[in-house]
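Read the single chain below, which is given as structure tokens and is the form predicted alone.
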Amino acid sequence: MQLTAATILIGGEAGQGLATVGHLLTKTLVRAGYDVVVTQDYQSRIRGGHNTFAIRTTLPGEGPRVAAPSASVDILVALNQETIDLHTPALTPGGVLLMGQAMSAHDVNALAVPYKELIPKPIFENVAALGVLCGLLGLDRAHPARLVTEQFQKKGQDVIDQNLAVLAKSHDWVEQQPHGFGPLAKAPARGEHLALNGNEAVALGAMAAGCTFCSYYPMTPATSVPMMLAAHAETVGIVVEQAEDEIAAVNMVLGASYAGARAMTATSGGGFALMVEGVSLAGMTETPLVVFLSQRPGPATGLPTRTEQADLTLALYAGHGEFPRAIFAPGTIEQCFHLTVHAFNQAEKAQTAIFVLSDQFLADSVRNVEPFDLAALPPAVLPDRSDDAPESYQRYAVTESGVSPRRLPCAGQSLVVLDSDEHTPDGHITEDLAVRVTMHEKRLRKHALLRTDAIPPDYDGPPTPDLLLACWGSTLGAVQEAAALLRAEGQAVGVLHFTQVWPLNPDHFLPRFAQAGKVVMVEGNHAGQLANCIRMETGFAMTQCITRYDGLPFTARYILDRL
């Protein structure tokens, strides 16, 4: 029988190769045109520990598009024997493990592979357990070998050969052996497709908006952001500066943002806690600043390399004073490069601080998406660029909209004067209290005009469902497949997804749930951290919240059992 989807759980120590065959069966899958969706568990370690690497692969078109982990696995492939032992519970029954010849399992459908036989050395055994993979999967052997072409052919064209020797061979071997598993349906052709993690999404964004300028300090799960953006940085003009600590990060954000640079930070919530003064100072100075802040459990280093959504009411309140500021919270891959092209115009727009909140497992989440059209993308909101009289600019000057014309120092003949302390309309120090509170209104104007450009949620469901799932971020897959499974049961189920969660609107999503007859919030945390930001804000408590906070991502099966 041909199944429309499968889960392969790759698992054994950091540093035997998991993720290189991982990400290989990955792109062959995207290739040969099936729909992934990547989890990636690791310890905060180089070497050793115990972390798997899982694909979900569907048929593309075989009902909704599924953006989730699943808790069973259909082929398990074991790079030592703790993998055997931790997770042939979540074998299905039909499922089959793969495993080294030294390694055991009992009563489960089991192939042991004979790397020794298959390859010439070890440095080939990521490229044989591709071959058996496809192989089991009935994938075309066209796919892999491309694929395996591509990646050796820096190294010459005899190192190309004796890899796809050993892909062959491997295919041969597997096809031989009387394993019983369904290989996946023939995917029907369709146009190029991209195999994207979240994190490349947002440094695709950030090249998108027009950044030119990125500053950072090291920490997972954010890194990958500015070294991509590094990787790319003579081809699409960026400066990026590895600072000393995430305070100097943040303000040489902030020194390049006042000089004309579309600027942004990247960190993890222990890397922000140092950063809110420089938010704060954005705040005063009215500077555009993006930082894109991507979760992991807490406190302090807590858990560095899983996931959770706890961050949400620290990048709310960060920095001292009052400001403005807005939360953009993707939840797919498409997402994450969209909202932060739209961070860094509305970062322009507003002259304040503006956050993309992700998290470990979007940002490790390989999917496959289409090319992002370019074309497509709202024109980029820069700084004033005249130079219209001069004498008489003022860079605080005081608005209806509390926007202030923002011109670039050294650009023209207008002086540009900045400070941090509270200041007239031209840019002086003063202690003036009735300026202090005209400026201090100013600013905080500014917050109406994020609140009217709010993005109202996505909803999906019916006008009443019987049960609204609210959710942000990358809550989202999850909660839409348990949705879907509830549906198929006859339930009435709609599905909210904010992916802008401050300023919030009441009028985008008060209406739905007054049209429910059960409001449920799914939320990777232990407060409702989002939840309570809808009761401050509009009073409405929720019927139930569905948290998560053991470093995991939600599942359907996880969301389910706690309705």
The other form holds:
Amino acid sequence: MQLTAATILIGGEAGQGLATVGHLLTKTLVRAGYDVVVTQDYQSRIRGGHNTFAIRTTLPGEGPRVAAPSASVDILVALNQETIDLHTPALTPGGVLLMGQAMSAHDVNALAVPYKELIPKPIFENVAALGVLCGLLGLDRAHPARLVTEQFQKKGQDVIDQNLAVLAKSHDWVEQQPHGFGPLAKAPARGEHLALNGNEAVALGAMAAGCTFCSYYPMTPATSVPMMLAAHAETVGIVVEQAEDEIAAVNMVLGASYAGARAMTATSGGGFALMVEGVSLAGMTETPLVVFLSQRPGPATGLPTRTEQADLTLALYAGHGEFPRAIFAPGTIEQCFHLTVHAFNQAEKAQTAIFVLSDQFLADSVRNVEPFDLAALPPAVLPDRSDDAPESYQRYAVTESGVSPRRLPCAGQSLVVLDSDEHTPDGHITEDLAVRVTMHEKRLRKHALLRTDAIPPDYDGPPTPDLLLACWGSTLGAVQEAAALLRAEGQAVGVLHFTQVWPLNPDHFLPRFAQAGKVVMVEGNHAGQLANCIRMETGFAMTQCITRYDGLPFTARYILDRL
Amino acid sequence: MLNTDIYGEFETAWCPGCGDHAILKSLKQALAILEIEPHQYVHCSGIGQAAKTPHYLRCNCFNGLHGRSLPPAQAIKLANPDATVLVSSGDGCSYGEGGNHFLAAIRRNVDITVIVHDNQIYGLTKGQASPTTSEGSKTKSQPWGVTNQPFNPMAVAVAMRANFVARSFSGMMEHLTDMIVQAVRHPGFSLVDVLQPCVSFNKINTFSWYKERCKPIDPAHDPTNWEAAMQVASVFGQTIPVGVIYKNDRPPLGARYKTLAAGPLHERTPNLAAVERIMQTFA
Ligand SMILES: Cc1ncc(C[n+]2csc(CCOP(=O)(O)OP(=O)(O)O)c2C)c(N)n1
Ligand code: SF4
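Show the other one: the form predicted together with its partner chain, since we just had the form predicted alone.
What follows is the whole complex; the chain from before opens it.
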């Protein structure tokens, strides 16, 4: 029988190369036309510990795209004994364990790979593992061969040939084994897909939005965004500066933005906590600020390498005083890209702080996507480039929308005066309390603009479902899958996914809630932060809230077990 | 030389007799000598009495947060290499709240000029000790006398080989003007620490206290000699040497960013062709 889906979990110590094997197999599967979703679980250490790289692959086209981890495993690749001990219980009955020869299996279908015979040197183990996996899954040999050729291009033909030989030998070896697994049904032909994780999509989005300045202080799981911007800084034209701390990072972004750069910072909860005063400065000075906030479990340093969705209220309330902001929460790789582009435009349009709220699961989750159509992106919203009547230019001119024309310093004759104190329309300090009221109301009017632009949550399901599953951000995939399983049992289930969690427009979702039997919110925190926020804004109370805060992403099973 | 009138005349919120008035005058004079017109430069500040300076000048102004004048100032210069960037800040703002930024800015060496109005006290919050308050001084918040040893900004800046390190006194306006002119002309991070009486809260370091002690540095001093500069920088007591203490010619950060060779960042448009190529590496 041919398989339409499989989950491959590679487990071992950090430093054993499991991510290398994982990435190679992921790319091979994507090129062979399958859908993938990767879940990485790692500990906060560089070597040792127990890490996993799980690839869930499905034949595209049947039902909704699978976008969540699976609780069970079909191929368990053990790089050490601990992996076998920990993950054998998750192995499906038809599954197979791949292990080294010195390890022992617990009464399951196991293949001990004779690495010593297959490879001339330990360095080839990754490629051997790839060959065995491709053989098990019955993948066309051309895909891994081309990938390996590309990987070792820089090292010369000799190295390529040696690796290709290992690949073929490993593939041959596994084909001669009586493993009884697979193969995967052949995927239908499709156009080229990219294999991208959430943070790579955010970085691409920033570049496509014309980001020219990024200042940050490293913190998992946000760091890979500035690192990718740094890698391409000179090609794309970005200044990437590692600041002395997060306070400096956000203040630098505001300085650069004031001077006309399209600027962003990237951080996680603890770092963002330090940026809070700067967020308020963006509010008062009406300076565009894009914050990529990638969540991990807190409080404090929490679980540095695990996932959670518990910083929504932090992003919502960060900064003293009152000022408008918007918070976007991508749930897919495509949304990571497009919402980042949108964040830059909204930051310029409303001249305030805009957040892209992601998390570790999405940051590290590689999936296949169609290449983004860059030519179809909306035109960049840019500052006022005129320099008319510079003498009468007022940075904070009072307007009906609350947005004042933003000119740039040293780009013309107009003087741009910006102040963290309450200020007059021309930007100078004031303690005139009537001016305070006028200016405060002017700034707050921009909230309406962000609310008018609010992206409606995506809905999928019947108009009057018995059960409506609501969620936001990266929880989407697990919720969709849970809904699909319930529908297969005959239940009328709807899924409502919020990609914008602030400001909310109740007209976008209250009618849906009203038409549903039960409304259940699924989110990765203890309090039910979005559920509370919706209740605060609308008075609507969820029937139930399914929460998770053990550091792991949701799975469909986890949700079904709690319904 | 430009006419100083172009920098405007504003009513200030400073106490009569405060050293800030003289610093502002010297600053206008220096800008006029440097022929920097108001639209050609950005004046950054944090929070404090000193930090109000840019409001009393016609200029582009980024008056940010307490202790945070340096991060935006450096970023503005990086974002627009054509702009001249000056910072006015207090001793609390620069050496206390913003101490980490001060050290980082010296290391980073962006081409900006920082003028610290050093009155050895917190003015705006009414008289608490600052990092430069001398040991033993009694203040409202330290009625038993300050027990911390004072921060020596000159010695720290020289120790870290900042590009330009000078000290002046608000009672020596010509000298101060000259220090600012030299600081702005010098590429990289330039620091001018200006001793300034706070007539309302600092009853120890008064105008006459500074006047008696501030003495121009021996003209034979070679500011490129680091050891000699360390010696001069460590003197603060019966005499206080004023003048250029140290000079270094490390290239400013901006010069090392290839991206900036193409001019101000605000002139860029998204490089979609490059993004397309980068995207293809994920296929
Ligand atoms: C984060 C923060 N903490 C404290 C304050 C209050 N504050 C305002 S000015 C100031 C000290 C100013 O002293 P200094 O920098 O020496 O400047 P001066 O007023 O003497 O010129 C303080 C503590 C603030 N505005 N922000
Ligand atoms: S309180 Fe001191 S520093 Fe502030 S204006 Fe008055 S004299 Fe100047």
